[in-house]
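Only one chain is shown below, in C-alpha cells, and it's the form predicted alone.
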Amino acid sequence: MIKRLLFILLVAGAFSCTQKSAQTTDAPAVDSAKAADKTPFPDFGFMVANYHGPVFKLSQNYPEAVPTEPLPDFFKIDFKKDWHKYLEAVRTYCFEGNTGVDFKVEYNKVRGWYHMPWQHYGPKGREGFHGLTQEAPVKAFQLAPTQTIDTAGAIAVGFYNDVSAYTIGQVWKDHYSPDSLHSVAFKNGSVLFKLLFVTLPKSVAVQQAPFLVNGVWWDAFCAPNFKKPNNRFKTQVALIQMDIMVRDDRAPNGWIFGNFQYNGALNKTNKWENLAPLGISWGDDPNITTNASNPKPTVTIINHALVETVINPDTKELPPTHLGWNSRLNGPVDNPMSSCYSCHSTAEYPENSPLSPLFFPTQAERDKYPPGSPAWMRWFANLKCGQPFDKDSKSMDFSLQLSASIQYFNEWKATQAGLYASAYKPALEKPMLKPEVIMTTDTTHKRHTEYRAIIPAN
C-alpha cells in the first residue's frame, strides 16, 4: 500500500510540475534504509496521446544470482584469426528468438534479454513504441556522398543477456538507491548489443543512403530533426547499425567490440541479416597517434598499421564508410574522430569527462587536446575492464547506459520533476509529459542538466 501511494504521489508530482520550479523538493522522501524498494522501473517517458496499441515493455527481472549455463559457442572461436566467423556467431546469438518477435524480448522463447533502467528520463528519453532513445546527430555526407540532409539523427535501444543483466540488477538492487560507490565489473560471458536507427525521411532515405534499400523500418515517437529535439511525433526510422560488446577473458583488456552496418543490397531473406560485419576491436592501439579521419566517405580507408582492430575489406559485403579516428572501429552513425573503445572507456560515475575531447563546451578547452597529442591520446588508452577513466570516479565497466542510468536517476531525484510511471496508460486523457531544458551546468563536465516537465499543446 505504501509503495502504491508513493507511486501515485510521484506521478501526480510529475503532472503538477508545470506549476512549480525545477528546484521543487517537496516530493515524498524515500527511506531506502528501511527497505530495498522494488517499485517497477518506468518503461518509457514519451508516447503519442490516446494510443491503444502494443507498447515497449522494460525487461527488468534481472537475475539475482550469476547464471551458470555454459558460455555461448562463439567463445570457442579465435576472435582475432576468425573475426568474421566470430561476429556472425555473436549476431546469431543476439538474433535467436528476437528477430521473429521484432525484438520484443518478453516473447523470446530461446533466452532472456534485458534492458537498462532509467533511460526514460530527460529530453533524449525512451519512446513508447520500441524503447528507442535519441543518440546523436548525423551530419550531411556522413553516411554517403549522396546524403545532403543534415538534420537527421541516430536513435537506439540496447539489450543485455542474463550474465550482464545480473550486474545491472546488483547496481540497481534498491530501485531508489543505485550503487554508485563501487566500480563495476561485468562477468565473463556478458553480451551486450544495440540496434541503431537513422531518422532520414522514408521518402528519400534510399536516395540519401543507398545501402538502406530493402530496409527494416520501425515506428518511433522521436524528433526526426535532431536540431529540434523537443519536436517529437510518430515517424518511421531505418535500421542502419548494430553494435556488440562481449566480456571475454581471452581479450587483453577484457572486452571485444564489434560493429555491423546495414546493407540492403545483400537482399537476405531475413532482412535483419543484411546487417553485415563491419569490423572487430579488442583495444585502441594507443601507439598509433597519426591524425587522420574520413568524415565524408567515398571509400573505406583501412589502416593496416592498427594491430587491435580488423576492418572488413569486402566491398561487395559493405558500402564505403568513414570508420573512426585513423580507421579505428566505429559505425556509420558514430563520430569519425572517435572509436567504439574510446567512447565506452569513459563510462563512469560521476561522469567527470566527456565522451571525446571534441565535446568540451568551449573552443578554448578543446584546443588543449590537439588530435594525436598526449592529452588527446588519454581517450585512446587501453583501459581494462573495471578501470575508471578518471581517478575520482567509479568505473561502470564500459557501459555508457549504466553510467547514464545513475546520472539520470540522480538528476530526477534532485529536481523531483521527472516522469516516474511504470507503464503507459492508454486511458490517460492527457499526453505524456515532455521535458524542457531550463538550465544546464557544466562546471566539471558532469553533463548535469535540470528539467521541468511541460504538456505539449497538441
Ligand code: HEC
Second form
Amino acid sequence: MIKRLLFILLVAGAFSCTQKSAQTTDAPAVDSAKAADKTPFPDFGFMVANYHGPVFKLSQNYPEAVPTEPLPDFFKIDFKKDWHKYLEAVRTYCFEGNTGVDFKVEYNKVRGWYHMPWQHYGPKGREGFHGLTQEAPVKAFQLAPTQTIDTAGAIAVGFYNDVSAYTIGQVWKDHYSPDSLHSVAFKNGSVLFKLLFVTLPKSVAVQQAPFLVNGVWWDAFCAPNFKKPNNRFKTQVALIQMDIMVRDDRAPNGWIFGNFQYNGALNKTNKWENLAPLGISWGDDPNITTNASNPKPTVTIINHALVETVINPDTKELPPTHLGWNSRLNGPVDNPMSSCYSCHSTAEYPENSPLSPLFFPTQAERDKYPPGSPAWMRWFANLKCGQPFDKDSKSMDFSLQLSASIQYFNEWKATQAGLYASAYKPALEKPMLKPEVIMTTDTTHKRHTEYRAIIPAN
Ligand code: HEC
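Return the form predicted in complex with the named molecule of this protein as a structure block, the form predicted alone having already been given.
Okay, now the whole complex, with that chain kicking things off.
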C-alpha cells in the first residue's frame, strides 16, 4: 500500500511540469486588462526583391483549447526497446500530408501543423521560400572525410503539432505581450520536428558529403557562407537531417529526442524517406563525465556506457557520423561537444546561460568549465520538463524557438519602443523594457549569445 502510494507520488512528481503551465496559474497574464492584440505575426523577414511566386506562410492559428483527439499510436510503442520502429512511426506522423506539399503545411489535409512566431527577426531570421532560419556553422570534415569546405552552414525550419501549438498560443495570446512571467509546460502529446539543410554548393555537394546523393534540394534566400551571414542570395540547399522532440509522460524526464540523417544511398522512392533513424535519447547520462568527441568522423563511435541514448549501429543504413559529446545523441550538423538534451535543457527566459559552456563570450569564462568538470556537467544534468535551467528564469520547457521568440520580440520592442507605443497602443501603461544586450566576440557560435537577457525595468 505504502509502496503504491510512493509510486503514485513519484509519478505525479515527475510530471508536475504539466500542472504549472503558463495558462493554469492564478497570477494575471501580462496586460490582461487590455484586449489581446491579434495582429498577425510576420511570415518571414528576408526575401529576394520583386519576387512574385509562392512564399512561406506562417501557420499561426494556434488552437485555443487543448486538442482532444487520441494520442498517435507511437505513444504505445516501447521507445527504448523498439526505438527504430518508434522513430519510423514518428517520422510517418510528421510526413503525413506534408511530403506531398513540400511541407507547405497550409495544404496539409491530414492534420494541422504550426510554426513559431518571431523567427523572422534578426540577421539570421526566416527567409521567404520555406521559412528557413540560419543556424550553426558546419566545420570542415564534420560531415565526411571528403568535406573540405569550411564555410557551409545549417539552415532549418521547425514545425509544431496541434497539442504543442496550443501552448505557443497561450504564451503568445497577446501578439504584443508574450507571457514571459510563467514557466511553460508543453502537454503530453506535443510533437515538434525540424528539417535541417546544408548550404554546400550543389555542384560539389555529393563529392563533399557522398550521402547527399539523390538529394532533396530546396530554394532558399540565405547566406551560403556561414562566415558572411548578411550576404544572402537565392540559392539551393540540401536536406541533411531531421530532429524530433516528443513530450511523452512515459519518458523519465518528460521529453524524447530523436534524430534522422539523410542517406541518399538508400534510394527510397519517396526521397524524404532517405532520412534514416540515427538515434534516440530520453536523458543526458549525468554520471558519464569522460571528455570525448569525434569532430571529424571516419566511423561512428557508439558509447555503450550510455543508458539514456540508443544509436543506430547499422552501417548500411547510415554513413559514419560524429554524434555529440562522448557519443550522446546529436545530428550531423549539430555541435560534437554538445547533445540534443543538453542544449535544449537551457530553454528559458530570460536566457541567463548559453546553450553550452563553450559559447560563453570570453575565453576566461569558458576556462571555468573544463569538459567533464562538475561546472560543465550542469549542462548534462537531466533537467525535467518545465524546469528552468537558472533559478531566476522561467522555463521554456526545452523549446529553444519559444525562448528565442520572446527574446527577439523584446529586443525588437526595446529598439522600436517609440514606434511600437504610438503604432499599436495609445497609452503605454507597463514599464518600458530595458535592453541589456551582451555582445559576444565569438562570431562562430553566435546562436543566442548575441541577444542575452532583456529584463523589464521596474
Ligand atoms: C548546440 C545546441 C543545440 C543542439 C546540440 C541541438 N539543438 Fe535543437 N535547437 C537549438 C536551437 C538554438 C534551436 C532554436 C532555433 C532553431 O530552430 O534553430 C533548436 C530548435 C530545435 C527544434 C525546434 C523546436 C524548438 O522550439 O526547440 C527541435 C525539434 C530540435 N531543435 C531538436 C533537436 C534535436 C533532436 C537535437 C539532437 C539531435 C538537437 N535539437 C540538438 C539548439 C540545439
